[in-house]
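Here's a solo chain for you in structure tokens, the form predicted alone.
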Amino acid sequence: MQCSSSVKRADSVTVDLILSNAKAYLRKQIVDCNIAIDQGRIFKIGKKTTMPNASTTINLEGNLVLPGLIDAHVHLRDEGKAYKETFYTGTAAAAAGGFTTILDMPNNAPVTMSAETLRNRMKTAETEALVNVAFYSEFPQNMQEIPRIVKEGAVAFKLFMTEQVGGLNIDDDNVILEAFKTLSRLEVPVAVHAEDKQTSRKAETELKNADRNDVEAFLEAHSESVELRAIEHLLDIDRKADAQLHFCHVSTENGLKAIVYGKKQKMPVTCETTPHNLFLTADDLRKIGMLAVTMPPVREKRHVTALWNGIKNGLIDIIASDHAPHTLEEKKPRSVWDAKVGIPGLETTLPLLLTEANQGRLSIADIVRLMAEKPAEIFKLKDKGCIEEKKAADLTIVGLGIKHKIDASRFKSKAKYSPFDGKQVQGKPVKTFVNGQLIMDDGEIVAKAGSGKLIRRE
């Protein structure tokens, strides 16, 4: 996706916003300009002079201001889930870290399978949502109604091979391919979350029988192998349906080698990690406890490094938070089998990768493509991850040099614990615009709910 601006002397219009004082990311360079804004879409990007009046101005005081920032891995729950988390606390959670896009997973109560439970939930987050939201849908039982819900404006699908979460059958490889085949003649990505049901399901049996519940228990039911297996099977059926295979949370060495042999023999597939595979290992795991429980779980220091390589050679394609807001005692039990994995991530992805751009080990190119030009390439986001004239005003406002502690009791997600609470950080989103309107302004939720909009797959 290629972005560009051009600098014009200005007509005699007045608009709705102008953005004066930034330094923008355009162009693969960070520059001085103004940004001009009207009817939610950038106007015009240049000098002061060349700007247009303007019905308001907001200087930025030499703040970065990037394209909006894309989620492209996030649990919005709500409906039957919504004592955990619901489409607004979810998307105040997303402007707040600095994102002006999510995309909403599907393994919600009900689950999002079918063009039904998709248009519940889009009436659902239409009134609610202060950001953009795509969405996600499962498989249905019946796969002639995958056209229906795609119509319906579902821009992925998802599938999980840990459990049966929607209708299809993850035991049946024949029932997976017609699945994928369906996808590539539709031209519709599958995310998939990749651990092997039956190496899993194995070893946690034997564990339990052996009376092991702690974390390295856990550790070892979601071994290296059981990541590897998946990516290797999943790779070995799409080879013969050629649908664009997007790989969730890689988090291991190995797993990632064999994605990038399929991106070798010229495969459609892509990568995404976390911030939790990057900046937390096994060793934090079992001191942290099953506050820091995932799936796949953080990995060994050797994994740790293999994907920060990854990213540095360009072989991991985006990174998301995989927001997963969970109740505090949900996360508390006695038992790790009965822990509810995951971790809340919106509110410290942003921070977490800002401080690694001003230590020098990313590029704020890195942070652009991993989380705006690549997820918006993937899944087919018309107007995104760019700044550019006649596209969606969608921009993240950063301070880049602001030093703060991560601080969970101020989410505005409704899970309020983090494995990084109380970490310090360098960097921070100060403001938020989604299609030109102001939703986050230096920590605050300043817009009204159902200022996002919800986007249907084009």
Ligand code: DOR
The other form holds:
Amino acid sequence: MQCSSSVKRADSVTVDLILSNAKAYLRKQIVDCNIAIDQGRIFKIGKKTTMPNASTTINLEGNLVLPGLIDAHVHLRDEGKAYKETFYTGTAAAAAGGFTTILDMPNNAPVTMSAETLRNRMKTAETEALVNVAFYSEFPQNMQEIPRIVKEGAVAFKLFMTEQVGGLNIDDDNVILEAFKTLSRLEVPVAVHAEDKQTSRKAETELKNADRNDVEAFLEAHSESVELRAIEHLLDIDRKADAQLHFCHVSTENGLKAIVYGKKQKMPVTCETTPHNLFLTADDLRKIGMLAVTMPPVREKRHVTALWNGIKNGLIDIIASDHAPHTLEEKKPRSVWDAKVGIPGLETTLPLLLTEANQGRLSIADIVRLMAEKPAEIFKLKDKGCIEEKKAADLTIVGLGIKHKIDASRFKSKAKYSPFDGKQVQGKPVKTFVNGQLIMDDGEIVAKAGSGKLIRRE
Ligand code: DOR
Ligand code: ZN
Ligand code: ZN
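Previous: the form predicted alone; requested now: the form predicted together with the named molecule:
Full complex below, order starting with the chain above.
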């Protein structure tokens, strides 16, 4: 079908760019159209005959055009952890993977947990980033710093419940409540890593005493109840605070059930899951070993099925990669307790999901909802999430039919390994436009460092 032409006559102006021969996802339909872009924004969407003049035209050759995808959970590292990833390599991986905006996690060196650490981090990112970057902050010890961090531009806060990362004492429910109340008042979301510290520590100590140090032991230390306890605990606190609460990387059937129960009670909660939790099982972890160790871990089939059901029925709000790069050496110690946990996911997430779309398990509408519309809504990224006139020209161009093998050695990320290495997939991001600028073309980065924009909460 053809998209309707805008009423505004545009034939007297010259715009920066026209994308011709597009099949764009517009208002829940895939539409043959052309997209005119000017000064980083979508100027007009319509038939060829209604397009203004343009300095440049790029023929998209009938490829699918999606709203620029948003990865709401990325560990970009840099600063004291630049040996694992930098803003440049991490955002290059994002652009190569079809993401135009990513949200940066705060467990860095130094930890992002004050206006000053956030400002310094933004300064480093500004000259390096290739895609749009928004920032999480951890909680400071002094609650009065929270509004200053928000003023500096953090779009959300992050709370790790497995160990204390920021300044907030995670063993004190009263301070968590106070922090959540503050965010509720400021209308800023809080994302949580829900694993109960006491439960996992106790199990870990017992396993270590029994000389258990393999991936099986890791699975036992991060049992299903470790996740469920933390989720129920945080939901209880939030019943009194009413903060917008986002559960990161949900991995278990009962964890999801508890969140859904909160949703049914009209609590302001949302949740995410990851590609590794959707595409890998505990058996895969046993086969692959340390490289696939992540927190929370990948789970038995029953959980994977529950997560897929949550995706299909819309109870899981978003998919995020939880891109967590480490060096290969850090991933391969003798004991699992010494392994750095996390999987690089920016360059595998979209091909894995497109493969499912090709096989009919997901629709393109699902992918757009999970990775563009919903993350934009949850993290209040106005300007993002859909293809519409006047919105930012962030676009992900996809070759839906392209069959290829995941090749981790070619990742732009510094972490050149993946539990999905060698996997046959169908569907590939072929171009990434950020604010109207072509950043990735056919797998290569074609823009300068610093071409991406920093997103500050307004
Ligand atoms: O697997 C993980 N990796 N889980 C986390 O919570 C942290 C992350 C990281 O920063 O490496
Ligand atoms: Zn986490
Ligand atoms: Zn994470």
